[in-house]
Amino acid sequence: MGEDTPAASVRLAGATVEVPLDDSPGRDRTRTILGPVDLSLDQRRISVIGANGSGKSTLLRLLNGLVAPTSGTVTVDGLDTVRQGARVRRRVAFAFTDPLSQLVMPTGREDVELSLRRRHRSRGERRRAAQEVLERFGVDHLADQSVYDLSGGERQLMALAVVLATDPALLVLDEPTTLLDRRNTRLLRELLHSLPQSVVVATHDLDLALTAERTLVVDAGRVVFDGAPVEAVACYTALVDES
């Protein structure tokens, strides 16, 4: 996958995601917490901000399929989420808030080498795939380490490397420094800036927000605000003051 391929496909079209409103027997009053959306997301660098609480993180989970909507659909490149998600889970990576979430095998290696193992039947062939993707996203050299004995700065670099060894078209991260440093926010900023895949990260770091070419503002379960980061930016602050 390189700088000239096309940036992936998103469309919402009046996605909308509703809750039961109690568990009570007999009842099926339901909350609504996004949507109605409508959107096509095209540009290769998409961030998203807001309250906590706001919905974005449901507006983030739509797109791969993690959560289906109520109603409405949505689709990644003409694949709807809900009829083919297992084609749209190959072609979009999630990386959650924390990267233990990801990260479910004693070492980072052994980690890469279970997302290759579709890919690479042989063990031989898997194994030194893996060590080219941990050298592309310079992690080879704490491969073999417990994941446990690695900072929260190298859990979310090697859970990226994890989540991005098939290559998939869209990565979609939700709140990806939370747990980070300066410098490994610093770290991940690069490293996303490298990638040639479209990029949708939900983010409470301003700056991270800044670095995208369209940014979202989700309030109360509304897309209120879509275009400019500096105006996004601007948008959430002033509704920040206001609440």
Contents of the next structure:
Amino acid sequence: MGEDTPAASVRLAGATVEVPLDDSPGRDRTRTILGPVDLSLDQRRISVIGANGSGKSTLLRLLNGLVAPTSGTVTVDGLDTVRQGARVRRRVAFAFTDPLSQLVMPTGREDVELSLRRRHRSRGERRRAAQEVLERFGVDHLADQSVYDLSGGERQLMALAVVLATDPALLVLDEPTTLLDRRNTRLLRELLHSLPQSVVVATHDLDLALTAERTLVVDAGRVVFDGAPVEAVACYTALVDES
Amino acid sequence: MTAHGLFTAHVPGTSLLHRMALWAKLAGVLLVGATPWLARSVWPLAFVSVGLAALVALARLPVRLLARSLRGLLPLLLVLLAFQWWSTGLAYAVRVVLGIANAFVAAGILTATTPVTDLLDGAARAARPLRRLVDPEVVALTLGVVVRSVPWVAGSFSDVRESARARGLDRNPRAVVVPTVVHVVAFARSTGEALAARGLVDPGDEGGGATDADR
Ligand SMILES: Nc1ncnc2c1ncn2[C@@H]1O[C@H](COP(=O)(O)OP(=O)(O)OP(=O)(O)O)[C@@H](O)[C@H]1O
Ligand SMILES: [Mg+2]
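Switch from the form predicted alone to the form predicted in complex with its partner chain and give that structure.
Okay, now the whole complex, with that chain kicking things off.
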């Protein structure tokens, strides 16, 4: 890896997500929760803001195939998130709000090793690679503690080390600072800033949103603003005041 | 979360149990798990309990943690005991409950004396002959997640009980069981989603195809 890693390139073409309305037995009625969205994302730092339930998480889940578009397509570096889902997920890492649901092994070290299983079959190599990752993110001193015993901030750092262990090209984060205090929020922001990867982050933390190069505002399933962070925040604030 | 300092976490050591081959330990756990079906009375199960206690001492595992973990399991065992007593009879109820406690301790001994990574490697190797049917890595992963979830479920159970107690409802089994199940299902969903997001349930060497795990 290195600073010269090219930015990941994401394309959404008419991407729409519909969910069945469950109060209509027999009939195939659906509700559109996102889209259609047409976007080309090539910047290294992109933030997504919008009210609760506006569709931010849905938009993010499209980027690594966790949600498939009902119509339209989503590609990452030319790979289709549905037909080439496994390869997309190798390029796109996803971090959730709650690191405890992300960390599936008893300790961070074991979780990093789990990430590396597909890449390193030999146990010795895997161990060495895991140690290297843990040191790179400055969490090697926490690596052998039970994930239950880590603080919220430590857990979030560990979860990031775990998903970044495989050197993805793009990191997608869904509200990574919601459970963090001010200090850990700052640490996380600094870590995100230093990453060579492309980053797409959905957040209610407008200070974090402002650190991006480009900001999307989502409202009622549509991208209603796409541009400079300062203007995006103004647009979002106006939206909130309107309602 | 109240699931601190768990019995199921790995305790490094050099005892006979720590050095024993993984397959032998797994076979032992399976055997302990099977005793309630093999036993005709309570005595063989009680004998197994004593044996397990001896193994805990032999491996120098923290008895305090074991006691605490069992105490966490106790309410669940009591509910089960009452139910089986009512539906089948006391002797049978004791056998079921003792069987579960034994299996819990045996699994705890296994995970306390074996690093999870070894467990995963062992499971993946054991599942290799079945690789036409299932991905060995997925088998290993499932096992790892189960091991990791036991303390979580226990912790969730006692959290829920505490909040039920705060509302004066802790004598009402539904006020405890229903929220626990809801927690566990939500946990399973988010864990499943996190695993899918990490590509860990994708087929090994692929040409394409999203996983059915989506949604
Ligand atoms: N699987 C689903 N089935 C039905 N409705 C869904 C599903 N997933 C999301 N929704 C709905 O779609 C809308 C958008 O949800 P989404 O989670 O994307 O919003 P969000 O912007 O991330 O909100 P928040 O800020 O609260 O996280 C919501 O109204 C939600 O209830
Ligand atoms: Mg969301």
